[in-house]
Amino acid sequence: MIKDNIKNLIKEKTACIGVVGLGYVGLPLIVEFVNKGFQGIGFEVDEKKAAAINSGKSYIVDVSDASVQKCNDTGRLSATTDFRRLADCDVIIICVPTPLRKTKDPDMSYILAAGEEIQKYMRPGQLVILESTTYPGTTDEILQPTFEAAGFELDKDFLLAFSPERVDPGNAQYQTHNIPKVVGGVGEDSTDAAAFLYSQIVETVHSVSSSRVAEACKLWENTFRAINIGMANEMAKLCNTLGIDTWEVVRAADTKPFGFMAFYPGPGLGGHCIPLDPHYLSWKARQHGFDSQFITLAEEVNSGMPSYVVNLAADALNEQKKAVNGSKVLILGVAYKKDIDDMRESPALSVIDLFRAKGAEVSYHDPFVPEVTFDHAYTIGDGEPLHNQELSDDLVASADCVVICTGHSGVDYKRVTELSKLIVDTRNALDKPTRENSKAKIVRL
């Protein structure tokens, strides 16, 4: 029985684990397996990433160079661009990107490409798991037929499951090993084998009845966040209109020990999951004639926040008898969250685009991001790349407006307020004493 054979290989730690895609999800995952005694092969289309891993170097914040080198020293970790080595793997885990097209429909090209590569080199006896966030039905509607088209039979020749990634880049408390893992297979045998696999590296595994339940679970989690952030953003706009401190209201509401969970406003949604996943869910809903109005409304509010931030700055500049056109705007932080280098879907990119489209002279400081290119789907500016600027006194003092888009903890905000003329704080980065003692005009969400 294929399930028993795979479980025995896992139990004896003779199973070879292949991970397709060595990004923010795949690299920490393969490191965990190697650290637990498994042979790990990482598959990449990017030769530079494969070479970095093989030389003991990491390129993501959650995995140190020392961790990669330690795995390399065991002789159990290797990275390759040669997908023929998929045939050497007993388990294949797909961790590829699932972006949106410009139409905001799911782009399944990476999953399709991974499935086709696996199909080419597939052999009987393998367990394939998809971790990439996607709409309910992807695993059994796309991957299963792909493998069956090559003559392989589910439960006889291969097992197939979905287990959503729950990576939170830069989170020191919750990482791969202590984040509960949801697992749903295309059939009971697939669920059982996949759950047993993850139990080797994860403290808690929660099995569900199908891959579709597991797929829907991930979308529900992130849509929940997107909707509540949308509400926080709308409340911030309302509080500003009423002249109320948004952040004081949130802190007060958060004292309630039940029935409330604090969400905070910002310049928009960032990261690979929160801005994208609701679109996957609403897209699937439309295929079945269902109009997900609540999700759509939240997306409208969140996607409008960069424009709202720019308008706040424009109004404040106008009060100082300055136009956005020709003004020097300094953006503090371009990563999508504090103290990481991840710029995926960062709202700061849209803020920069909008300022540049209005004729502002934009520069940025972000110690984690040396360069910003504007080849993302929603670019509306001129597309010229920007480079990180040292946060010198001259840079801050010469800016007509400083916009805090990401509240990196290493920035001396007290010094920024002492030197600035105007600050738009979208992250509540400036504490109350700093604000009260500032000579700069401060505008907050």
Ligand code: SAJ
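Only the largest set of C-alpha atoms that superpose within 1.5 Å between the two forms is called the rigid core. Positions refer to the first chain, counted from 1. A quick note: this is a predicted structure, and the numbers were derived from the prediction, not measured. What changes on going to the form predicted in complex with the ligand:
In the core-superposed comparison between these two forms, the C-alpha atom of residue 50 has shifted by less than 2 angstroms. For residue 118, a C-alpha deviation below 2 angstroms is recorded between these two forms after rigid-core alignment.
Superposing C-alpha atoms between these two forms reveals a rigid-body rotation of the smaller part against the larger of 8 degrees.
Moving on from the form predicted on its own, please list the structure of the form predicted in complex with the ligand.
Only one chain is given; partner chains and other molecules are left out.
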């Protein structure tokens, strides 16, 4: 039985673990397996990444150079662009990107490419696991037929499962070993073998009945966030309409010890997960004639926040008899969330674009982000990148409006309120004493 063979190799720690894609999911994963005594082969299409790993260097925030070097020193870790070595692996875990196309449809090209490479070098006796976030059905509708087309038979020649990644970059409290792992196989043997594999590196493994359940679980988790953030954004608009302090309301609601989970308004939805994952779910549902209204509505509300923020600023400038056109706008914080340098899908890009479309002169300060580039999706401006400006007194004082898009720690907000004329705070970055002593007019979400 292939399941028993694979489980024995895992038990004896002689199983060779292949990880396809050494990004923020794949690299921490292979390091965990090597640290637990397994041999690990990392597969990358990017030669620079493979070379970095082989020279003991990490390019992932949660993985130190020392931890990569330590794995190298055991002689059990290697990274390669030679996909022929997939044949050496007893387990192959796919951790490749699943972005959206510009049309908001799933871009499956990375999973398809990985599946084709694995098919090329597949041999009997392998367990393949997909970790990339994707729509329910990917594992059994795409990967299973790909391997069967090469003459391999599920349960006889190969096992196949899905296990969603739950890596939270920068989260010191929750790392790979203590984040419960959901596992769902295409058939019981696959579930059993995959669950046994992850039990070697994760404290809690939660098996489900199929790969589709596991695929749907991940999307539920992140769609839950997108919809609740959308609700927080709509509540902000509602509270502003009623003249009620949004942040005071949500903080009060959060005193409820059960049945409530706080989400907060913001300038929009950024990151590589939350803005994208719900579209994988709604896309698949639409293929079956089901239209997910919550996902659509949350997308409308969240993607409308940048213009809501710009209009708040425009109204406030208008009160000071200033037009947006020709005004100097300083954006404080452009990363997609606090105290990180990641710009993916950052709503600050849309805020900047909208201000420029109204003729404002925009600059930014973000200690984590040295440069902001605009892809073709952002139409205004000459396409030239913006560069981080030092937060000098002159920069703040000369701005007609300061917009806090990301409330990084370590910014001297008190000084900003002393020097600014007008501040739009989209992140409640200005605490009450700072607000009460502010010389600037302050507008909040």
